[in-house]
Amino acid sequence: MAGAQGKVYFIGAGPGDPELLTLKGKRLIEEADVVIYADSLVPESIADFANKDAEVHGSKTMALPEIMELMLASVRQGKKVARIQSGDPSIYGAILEQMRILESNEVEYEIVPGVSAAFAAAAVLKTELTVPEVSQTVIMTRAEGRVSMPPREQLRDLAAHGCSLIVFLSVTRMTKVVRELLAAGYPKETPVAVVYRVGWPEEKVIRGDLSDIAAKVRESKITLQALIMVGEAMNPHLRDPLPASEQPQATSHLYSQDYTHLYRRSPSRPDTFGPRIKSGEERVPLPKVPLSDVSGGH
């Protein structure tokens, strides 16, 4: 393509509030002069970001040919163009299509992440996905429905591992989502959380087990724009203090007064790295440690 053109941002638009917007992603809508955002699934006041001059799209009605001659009209006029999408791009964001397009037509573009739905709604459990002796991972999948799931990555088999899970694009398919998950071995106490359009002024949130879940999304009514969140992380009962005659949970190993790393020491291991960051004093340098002898995370 000669001569000047244009770029596009795909920008994640985070699950619903303005505010979990990056400051990158803030900066580039209001800069764009095109902004093309999906107004079933982000809110009209992100794209209100877009400064007075600029053309804003919504995309709900468009198809793909629609929205990429749009794209490449304008970046042929030198335009700089904001792509908005909900959520992350990288997670169910349908962007690959549109990155495919604007390669083979050698057109610039950059993708700014945002804060998944998936992020979001555990803030608002207020539970940590990873939490110690519980689960150390997290998968992030969806119902096979009109879309197909590839070998092996069906609800059943996924669910096998017992982790945090988080089902996207689901909630229609409550039901079965549960027969899935019970079949795979989670207990019917398993607990289950149904968040609907977080980060929106009608988020809502559903609690309850495998046992009696599918029934309160039934009479809830929510039929889109829901995350299915089950596992034992997200039970609100791991955030209770312990009474003092009861043995303490297993925690993060990361701020442990007995857990020595390359930052600090336990009391209880003699000092073998050396000096350290005094407290109100000025800072030490930290000698080279071998890799091999440094451990940190959970």
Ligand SMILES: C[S@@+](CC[C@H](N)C(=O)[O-])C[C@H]1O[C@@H](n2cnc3c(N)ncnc32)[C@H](O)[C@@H]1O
Second form
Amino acid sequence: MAGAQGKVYFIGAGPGDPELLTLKGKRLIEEADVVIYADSLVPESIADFANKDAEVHGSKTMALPEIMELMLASVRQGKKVARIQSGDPSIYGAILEQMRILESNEVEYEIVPGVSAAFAAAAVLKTELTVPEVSQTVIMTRAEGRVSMPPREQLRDLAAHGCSLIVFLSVTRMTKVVRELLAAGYPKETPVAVVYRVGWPEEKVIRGDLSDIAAKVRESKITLQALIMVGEAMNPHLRDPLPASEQPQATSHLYSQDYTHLYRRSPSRPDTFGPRIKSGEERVPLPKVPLSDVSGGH
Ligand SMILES: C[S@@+](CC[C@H](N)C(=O)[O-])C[C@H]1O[C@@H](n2cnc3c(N)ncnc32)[C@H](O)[C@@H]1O
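Could you output the structure for the form predicted in complex with the ligand, given that the previous block was the form predicted on its own?
What follows is the whole complex; the chain from before opens it.
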């Protein structure tokens, strides 16, 4: 049990696969006295990390006041509460309303990040969302539905950038999404992947382009828990071996021979900063360069 007053931990569960839960998230679930998990999107196998004496509640049938009452009553008894949410809690996690209530009750809380379904889907697609000369920007958004979009965040406006676009909570509005993306200027050949329940045993990937994806999704009968991943970065052919003459365009600066960064000096630009490793691994101290001056490197 926690001290005089307990504490709430919002824990990102990742997309579903328990192995994508962080070690910190797992430890906190194991230590919790009360576990409240979003059982519409978080599998029971993650709540199963709770210790045998913990109270475990699925929250899909609970309204917010009920969840908050349970949290507040538990922390007043000095208990540790693990509030487990899908993916990363900061993305469509509706944590703000929960945090406000905790703040107004002076309850201590912490957020433990998780792997968003967006990144799990990118991994399943074997895609890099930020490919040089293809897209250097990722937009995560949703189509307007019951929740209205703020002005200037209409899908059509966002899509006008033509970058990698990840659309949450919108697979039931596939036709509308496609219409908006085409109207924004994405060519109809733009690759699209719909990833259903990534990280779950029933995971499914539907690939297509803007001309056929809506029909494919309709046929698949997928109506929830899916992401729409749009953009040239989703093109599986980007992974095809390139002719030697095209190599430089396709390579990120980070690994380029000619690119110097804090940890590696370009052989073609020996006067620039970077680690100077002499024969026998002797290290020469690096000149002090503010990190803000280093671009492109990790
Ligand atoms: C309430 S939002 C939660 C998003 C979550 N916080 C995240 O970072 O992934 C629910 C939406 O996220 C997407 N989603 C969540 N889990 C998913 C999964 N395992 N596979 C595919 N999409 C998922 C779907 O678009 C779903 O409608």
